[in-house]
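Only one chain is included here, represented as structure tokens and corresponding to the form predicted on its own.
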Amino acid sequence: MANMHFGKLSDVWKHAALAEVLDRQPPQRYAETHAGSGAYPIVHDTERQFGVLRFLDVAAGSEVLARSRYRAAAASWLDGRGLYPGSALLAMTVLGDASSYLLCDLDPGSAADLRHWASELSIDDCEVAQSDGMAAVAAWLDRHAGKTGLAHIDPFDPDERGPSGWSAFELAARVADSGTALVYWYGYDEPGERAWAWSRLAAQTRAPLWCGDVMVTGTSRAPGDLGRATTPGTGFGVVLANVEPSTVSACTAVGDALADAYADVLLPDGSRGNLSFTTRQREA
């Protein structure tokens, strides 16, 4: 199991934005550099209680969250099988067999799980690559130049270079420059690092960009901890490139609704907190 942080609040925002993009701009081709496993048995610990489980509880009281594609997809897997869908299974759930897939992960267990779900969902064109995701997606870009596609990049270390020589961040800039739609996730554990991925990517590409950044705020003086994703000063966001204005508006609405739904929330450490949601945008 390559992703130990499934279902945490940082995953909720990443997947909520990804699902909106996929639902509103279904790509002919979909690729992930760090796919992880397809599904994860849900864990009822404090992080998931604050993350996906709380999200599903509060979504019913929010018109925007209730109709979000992420809520429908996550609820269908949790209610039906007690599973949390990873990003690749989320994409297969939203897109079905209408798209082709390139799903990359070095972990053999995750690769096997991805193949299992592609087979169960009758996805005809799904390549699971147990190899360096940056190299595979860079070659994918070259093979399909000019065709509608979306690349999801979700690295643990944005600057680590794989055997191909590409880092995840460099690949994100290349995807943006190619005109291909991009969903790039990032995290941080210091307030001063807020929206750092937006700043860096905006300096490396002239593509139209949007950033939605979520930061936990509160009274606790404990240091931020991205691994827990529930401590004040911890944050995470998504940068989108080459997506339509209506999609940007939809993601903004979901981010605003998420912050509203978590207003004055009781954090897992017992203190009170909030989610601060901000956006940045550069149009074409």
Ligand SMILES: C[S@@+](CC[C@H](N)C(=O)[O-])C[C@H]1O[C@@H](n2cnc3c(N)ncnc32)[C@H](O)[C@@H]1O
Second form
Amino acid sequence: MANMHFGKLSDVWKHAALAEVLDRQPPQRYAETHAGSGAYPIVHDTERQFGVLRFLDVAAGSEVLARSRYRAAAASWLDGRGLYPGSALLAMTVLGDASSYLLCDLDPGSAADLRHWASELSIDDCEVAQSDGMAAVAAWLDRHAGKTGLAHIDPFDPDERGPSGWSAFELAARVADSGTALVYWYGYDEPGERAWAWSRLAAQTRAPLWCGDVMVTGTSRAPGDLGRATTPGTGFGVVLANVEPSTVSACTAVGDALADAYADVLLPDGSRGNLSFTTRQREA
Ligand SMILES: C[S@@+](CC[C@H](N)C(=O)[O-])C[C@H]1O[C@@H](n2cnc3c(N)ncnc32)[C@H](O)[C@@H]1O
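Having displayed the form predicted on its own, please output the structure of the form predicted in complex with the ligand.
All chains and molecules follow, beginning with the one already shown.
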């Protein structure tokens, strides 16, 4: 199954932070455990209207969002072509042929789509593995640990163990410990779970870490359910490890600008709300 949540607000923040990191510290090697498909035909439903479509509208009025790498990359695929770029295609768009790629997904359709877009963009060094991403990226890390690589880990289930014995979360801690740059995505349904991945990762690695967490707030009392809808009490974030202070500052500025641009916004359920953006940091 590819990414059924493409283009929703949780993708906007994940991809905005990822694009900023890739643009500012281009890795020689990019690896992704759960790559999804390359591109998705855009859907004009309430979640995408609230997500990427609204983002592109409001970005024009925000100096920070207007010059963000994500805005330029997302607009280049949406305008005219009507496609939303998944994280792997976003990486190929930002890094081009200067990097090598290991892109993993169990879904045959996603793997075929990734191969299609790598060929379309004339990327020479792109391995698409239709296999467990934790096993493939753990082996990649054994070959390439260090400052020249970046691993993006974006799981549905952080604790499910694949055939390698590694869960996505354990692999994230291992990537951080190796000195390799890490982009780790997480989500949650309850305000009490805010920034949970930061707390857990900080306890498992001594690497420099940063977390940018976006939580939807509002008056609606319906229980949050991130998997279905962007409702008050739901949230999501990215934890970065081993990235430069200037990259952290840039991601913080994008998160703050996103919250400003969505102030008193109409949520997908029709109620009014806001985005609360908060950061955590442990420096080197
Ligand atoms: C949330 S989507 C990925 C979205 C993508 N990273 C993006 O941001 O555009 C999760 C993907 O993980 C894939 N998947 C699930 N378990 C996997 C595993 N053990 N190894 C590799 N891929 C897996 C699914 O097929 C799905 O396409």
